[in-house]
Partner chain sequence: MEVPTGFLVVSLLLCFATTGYGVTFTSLQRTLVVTASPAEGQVLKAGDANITVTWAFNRTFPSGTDADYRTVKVKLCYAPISQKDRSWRKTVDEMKKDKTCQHKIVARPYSASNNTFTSTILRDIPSGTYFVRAYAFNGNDEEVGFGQNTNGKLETNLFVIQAITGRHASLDIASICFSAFSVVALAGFFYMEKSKGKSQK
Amino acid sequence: MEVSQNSDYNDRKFALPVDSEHKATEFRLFSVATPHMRAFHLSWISFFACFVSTFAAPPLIPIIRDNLDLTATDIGNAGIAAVSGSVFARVAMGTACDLFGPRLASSSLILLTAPAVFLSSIANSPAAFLMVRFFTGFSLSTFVSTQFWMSSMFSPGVVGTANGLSGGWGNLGGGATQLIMPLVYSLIHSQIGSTKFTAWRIAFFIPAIFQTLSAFAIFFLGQDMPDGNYVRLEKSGEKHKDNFSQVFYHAITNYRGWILALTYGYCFGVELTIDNIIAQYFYDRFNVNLHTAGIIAASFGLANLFSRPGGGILSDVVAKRFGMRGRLWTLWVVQMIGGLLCLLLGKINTLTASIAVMLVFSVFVQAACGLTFGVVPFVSRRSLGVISGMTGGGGNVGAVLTQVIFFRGSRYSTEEGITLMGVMIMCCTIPILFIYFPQWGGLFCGPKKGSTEQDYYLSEWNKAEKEQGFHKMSLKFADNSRTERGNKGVPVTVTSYNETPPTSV
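Would you give me the structure of the chain only, in the form predicted on its own?
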């Protein structure tokens, strides 16, 4: 017979090879193995559903505008409301993930915001339309739980890939809804025979139902961590229930989180802005019809199929050779190029050239999002959720500020706003130069002599907490993150455990 070699691995077996934290060291896209790959597929599908719901209105704006007598200011305010709702909700979601786990936090928020999507169908005034978009936008906070969940399930060597794919495929909803909603509207209007002002209202039931189903799927099929849900792990003593004040303190005092929040505001924040304005931009400026404008707008969001995942994969690839410094350099270069392309997009006056530049721009700005979350999991182990929430919230703040400054009212034309947005992207990318990890270095400086991963991650725990063993998960993470030294650092070996090592008796 076989018995486990030691109790440290808790007699657990996994379909994927794992490290000492039981995080998967391989990413198998076409697997649905529990718990790692199932968590991946549940996270991106649910986030996709939330994106579809949040941006279901923009492709139908020409119809909704006529029905509700919306002015340009009303439309701009509604767009701002859709992305401002989750600014603080993302930080709250990060805290909830740290304290209660991503499964419960995510499913609860998705279910709580679903009624707002249903209520979109009965909006009868500009104010009502703004309110349903505002509350629906809270669902975008599930991005934080998605990234937290992936960082809890996958080891440092593949976490960029997992974060990039889950976030990117979730963001696909922003492009897919540009196709889905006009199609659903056309079927209801043309095939069923509803009036156009009734058809757009009925169409909102599709994203609402989809979002509701995804919440139940996460709750009943998901699992917080490789070893189980938070409640069970805390009861068994395998995980201690952390202190909110300490989790929050170590997040807000880590300047790296604030810089990443700023830079993310002008990659993901720009993506949200484009999702809100691009269909109407092509419809008004180049006089294309609603369906064509929707297809063009969809192509921007659909680039997430490969662009944001590509950013995450690229982050992991360069890290194997150059470590954390490679991740930071790649993020800086890609986002700076994205800013240049955005500036160029606003200057072009022909339809074909605008579409071409927009497509290339979409690849770079979305890849920058994936590259950002190739860095985020290493900023803090103890406060990962809050750091993820701060960074994600920064994306929404960037979207709000950009739309308020450049796309609200008639101060700037849309093309002028796009040009100025490109300038903002480049300016807000500069602070990446100041991110420095003492154990790995930064863009221009190498690591501090004698500094180790253990020094960095265990500094988040005080002496009393260490004496009680609360720091053990951080210690394991520090050991596994030594790969961020790159192959020029001290040679390291991170052991993978495909199954619990057996001893024959």
Given for the second form:
Amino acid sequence: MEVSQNSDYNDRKFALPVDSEHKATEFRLFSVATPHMRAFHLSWISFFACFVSTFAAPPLIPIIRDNLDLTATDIGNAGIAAVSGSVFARVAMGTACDLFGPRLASSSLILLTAPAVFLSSIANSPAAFLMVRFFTGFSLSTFVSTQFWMSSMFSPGVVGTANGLSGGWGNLGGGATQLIMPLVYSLIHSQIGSTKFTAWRIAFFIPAIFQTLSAFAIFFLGQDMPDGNYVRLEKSGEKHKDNFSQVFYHAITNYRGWILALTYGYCFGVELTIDNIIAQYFYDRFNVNLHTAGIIAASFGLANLFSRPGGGILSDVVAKRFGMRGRLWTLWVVQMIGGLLCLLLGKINTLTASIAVMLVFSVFVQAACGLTFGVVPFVSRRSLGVISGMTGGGGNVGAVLTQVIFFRGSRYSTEEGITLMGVMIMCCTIPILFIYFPQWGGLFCGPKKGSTEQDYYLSEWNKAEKEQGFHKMSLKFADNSRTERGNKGVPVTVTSYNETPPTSV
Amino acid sequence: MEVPTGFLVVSLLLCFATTGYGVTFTSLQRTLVVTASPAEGQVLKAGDANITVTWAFNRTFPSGTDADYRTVKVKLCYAPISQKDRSWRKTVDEMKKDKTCQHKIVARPYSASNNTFTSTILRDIPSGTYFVRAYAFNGNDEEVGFGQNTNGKLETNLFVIQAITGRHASLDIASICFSAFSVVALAGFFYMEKSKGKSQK
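Having seen the form predicted on its own, please provide the structure of the form predicted in complex with its partner chain.
First the chain shown before, then all remaining chains and molecules of the complex.
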């Protein structure tokens, strides 16, 4: 296992124990030590800020719709626009992370979308409202940089936990905003005395400023990788500046990325859809008042505090014994149960039972999101960013598709839509059965004899690139990911690495 | 699972009983005559223009009809065109659930004639097409009669209110300045990163 040579090195340089890539092998929540835990806190806080901004409008819709003279169609379209902007932005963000590093990629995106939030204050028509929600929604692609950053800072044994916590606590923003924005609005309206139609405009400055400050924090306090920023590592030759078309090619030709994109659309996409429609559902079907409906809606998002991280932690726990096969099985089971609960939710007629089922459903669907990103870091090493981006983008595609098919116009009642959405979740979870890693196996088949992690990760580099030594980082990752075999089969031997590569490759 | 028929009958009865309990609009008689100052199609600015409403008992009804009238509430109501595709302004027969008239102009104790009221249109009234309706309430605060300045089909004497934008010059300037600052800061970041890269050599 870990040789003393490494732990000496650790003590000198890092606050947490690290592996050969200097990724942390432990996760200490209450530490802010550079670079690992600091990166964690920076990433979840900034992602939280982006979620707050993107879903800042829904709780204030009763005021905004009167000010801007919106119809139900305008509101529905703006809701779809808010989640559709990020579909391609997430893939772009993934590429940017691979090429420029998560620190620059995320702080740039956050600063570029902050104007959309500031300009929401001066929106004057349904069209303007749609535009600001569309562009603000681009900021949701910081999800990809969050997951990429965690996968760069944390070792395979804890990457699920890190990804789940940062993703989950960021998603929390979608629930928190349902409580924050009405509070800010009423403070401005009653304490400062602004009229209703001015107070909501001023209220939008709060998420906008928060978002801008988080970008500054990332830029000045963050670091791309445990050993430094991309710019410095590339200059010193430790990191090779990769080629965009190669990175992109290796991502889109990996079928696992596409399957995960589809299945993520039916856990995270469903979560986004519910964020948009659930308050109205409770208001209309059970005649609760708007304030109560808002609190119920908030509780769905707030479950993210523990449910998504729970999924990530569960993924890591299962992997210790069963490896990647355990991660895949758990994901399949949890997401299937989520689909079943969704089906049930649409059929329930009483308020208390409905709230109870919704809460259990939220835990399962959000845990499935956490479990998905327990698998994603292993699909590719070279194109980690683009794969993360594709999966993340797939989540948003799921949200757009589901809202357009089931929750627009009067074809289905909301409860019919929810039940049908449950059926669709179950159908779209089936493809997980087809994911297969030659070195670890899949749901039904074991690993291919003689296939190793190195074979899998080094296949992303061609001969010329290997001769130039560009594949060094993939090599380290390949060895560290041997933990994904679980402890049922071959005993894991982790050799210690210095900065120079080993003599046998 | 067999549901006993007795249970069904009782629950159906209860259902009718509860729906019959709330006052419905169709049960009300148009016992008040209401006029409003805006001309048909006139555009009024919220926070700026005045509106004058008058209401009186309709003498064509028998004289004891208004015996239990205690208060009158005069409200601004949405015309059908402003309710289209906006379910939060829906007209529902049961008065407790009806959302047609959401903005109160004035509430006064009932008197059969000489009622008039003028006020500025409040600044939180949204843009739309409106008419004026007055409801008469009895001692139990239930609607017992109404009157409106338009006809039964809500087609005549409708007027338009234009809302305030809620925007101010200072807000506009702050918004644009902060946005510009974000973009400039980003440019600054790139410059700093590039010069850091150069200085590594």
